[in-house]
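Given next, in structure tokens, is a single chain: the form predicted alone.
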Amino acid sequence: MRLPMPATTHRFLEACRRRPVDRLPVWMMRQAGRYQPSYRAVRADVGFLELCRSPELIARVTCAPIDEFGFDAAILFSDILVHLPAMGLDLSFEKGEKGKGDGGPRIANPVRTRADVAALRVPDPARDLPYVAAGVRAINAGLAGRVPLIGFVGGPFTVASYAVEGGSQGFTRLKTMLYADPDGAHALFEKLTQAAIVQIEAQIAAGCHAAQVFESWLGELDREDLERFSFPYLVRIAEAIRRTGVPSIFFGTGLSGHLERIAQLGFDVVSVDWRIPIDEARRRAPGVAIQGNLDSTVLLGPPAAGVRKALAICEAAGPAPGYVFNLGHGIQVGTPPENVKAVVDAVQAFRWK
């Protein structure tokens, strides 16, 4: 049973379905993440999978930055990967180097051959990812309705990028199935298609206001290849999400050069990077809302400069309801606290001239 929206109509909510709100929506994708010193603390006593599959740590983390920041969005804390275990694949994260944090994920098992793909299982949410709907229930207790809560998963060709690569080593291996082995390289995708679809109706059967998926890497693609082994898996994603009636947001990067076609997916919101400028971001693509984009790495220098830099995108961004601020990509290790904070008190405060 999915539980109720926030008591009232939130401006998050809103301003994904390009309608008036009152001021511009903020949060940041790895809001919760190692730049917290609350979350430094959670992380010192279990590891990355542990928290993953604990309700009561995800939901303290994903609380976190709305407690700390004032954020008008939580973002359920998780993976993209955490369901390949389910699917078949041996998944780990490792160590990494000491005062960096987490190491990337590697799998032991990676996907090679025809016979790999053929053996990948599509999860069961309810039976395999018990802990993730148990973590959004627990979300929005502690939420009390303050704001909406993301639900996410990967896009089919990022996650495809770690399965077949066998963690953080690249493209090469992947983008050489999609030539070599088509048929497999479809097979693969759809897959994952199917993966990604349970999982993100089972996330907002549980209590998620909204879903964003997460195609991080897919400017490693030309658009032949987009278009072929691509966009029609992320329509099918897209189509699922709106049949559960919540707005759908497209995250990726490194993708401006095609943004009128991805604004044709189907997705309610499209996230650009900082490699765009936001009022062309809003010229090119009027037919949905967009989100973004600070580039993160201001937020690692003087407070002062992220705050402009942020007022100015608030400023081009323009006064047309369909927009919401974010990052580019997420939230660095060793961004100040503090910086994040500035920012989010200078947009809530903006107001056009």
Contents of the next structure:
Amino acid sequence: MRLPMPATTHRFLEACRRRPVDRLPVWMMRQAGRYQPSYRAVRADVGFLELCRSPELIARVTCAPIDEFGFDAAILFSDILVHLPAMGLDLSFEKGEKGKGDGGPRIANPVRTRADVAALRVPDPARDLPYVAAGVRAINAGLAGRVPLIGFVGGPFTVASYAVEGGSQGFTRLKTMLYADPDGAHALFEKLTQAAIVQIEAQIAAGCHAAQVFESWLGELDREDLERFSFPYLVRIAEAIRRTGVPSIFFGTGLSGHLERIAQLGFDVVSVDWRIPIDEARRRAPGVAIQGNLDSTVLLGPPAAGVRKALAICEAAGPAPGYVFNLGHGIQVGTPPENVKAVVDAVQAFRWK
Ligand code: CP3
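Okay, that is the form predicted alone; can I get the form predicted together with ligand CP3 now?
Below, the chain from earlier opens the complete complex, with every other chain and molecule after it.
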């Protein structure tokens, strides 16, 4: 059976390839999540990892924001850490009552020594993560070709930060490892790179139409360490995605100072946060499409504030092909859904005069 697939000319995929579109495509990182009453209702009965392991629930929460807000792309509901148990790490998500870092990941046996790195197994997606591919197929059935589906993996540095620190505990242990045991750090990044590649290949084979690499915390490193400990691995992940033929998207924060260099890693699209004006980003990286730029915090204010900033970004991004509207980081818990709706509607109604 052949499922309906969005035309490869869907405006989101066209914008990723820097081709002209009828209007700007818009989606938002964390568009499925706790700001939505429908998501909270699903989570009332199941734990987060349980949700990530149920193809039926994955499809339900992935499709909900498409139905509710009309985004131009769906993103697979999963997490950048779902494969860590298969690698040998004891991952859990804390209940959300802990104040600031609520709902955060915890790893009971973090990676601290060379022996810990050596013991990590590269997962086999077909055996260890069958629910992800099954989820992709269920999502595409639910989307029925309305919008493309984005698959994703975590970047090696960002996944390593959780694996080594044992949770959202900062970056000191991982960064210390870079200097105290560079070979051990390379061995860890090598395994996480292999894990990322097999996972993204499996997601694309199952039916994802684009692939995003979440390297959220890479802005922690200086240029020398980026060149040494990150970029060579990211180049390999970008190459693996390129071989499949789907557009590749890089995401990071705090990296504006390295934009030109990141645009050379081989990704089709580079995401930017709100710390750089969008016109400057487009000028400095003309060879790639640009995604992002709206500070998600503005969505906590009155809807008119978000709409005003969103339209200013659309205007400043300019009419040249190759811009995908998005936030600079994920939608925050507590965001009023009507603010999301107002921004999506405004971006979709925007036209260049
Ligand atoms: O809608 C989407 O964007 C798709 C789903 C998605 C999730 N996590 C669901 C999730 C995606 C793409 C991710 C990626 C992810 N996971 C990143 C990179 C993106 C970023 O935000 O920087 C990171 C760093 C993680 C690791 C992670 N997962 C953390 C630190 C936490 C806890 C903090 C938080 O935001 O809740 C999670 C849990 C998580 N992942 C939730 C969701 C919806 C909340 C879990 C819940 O329902 O309680």
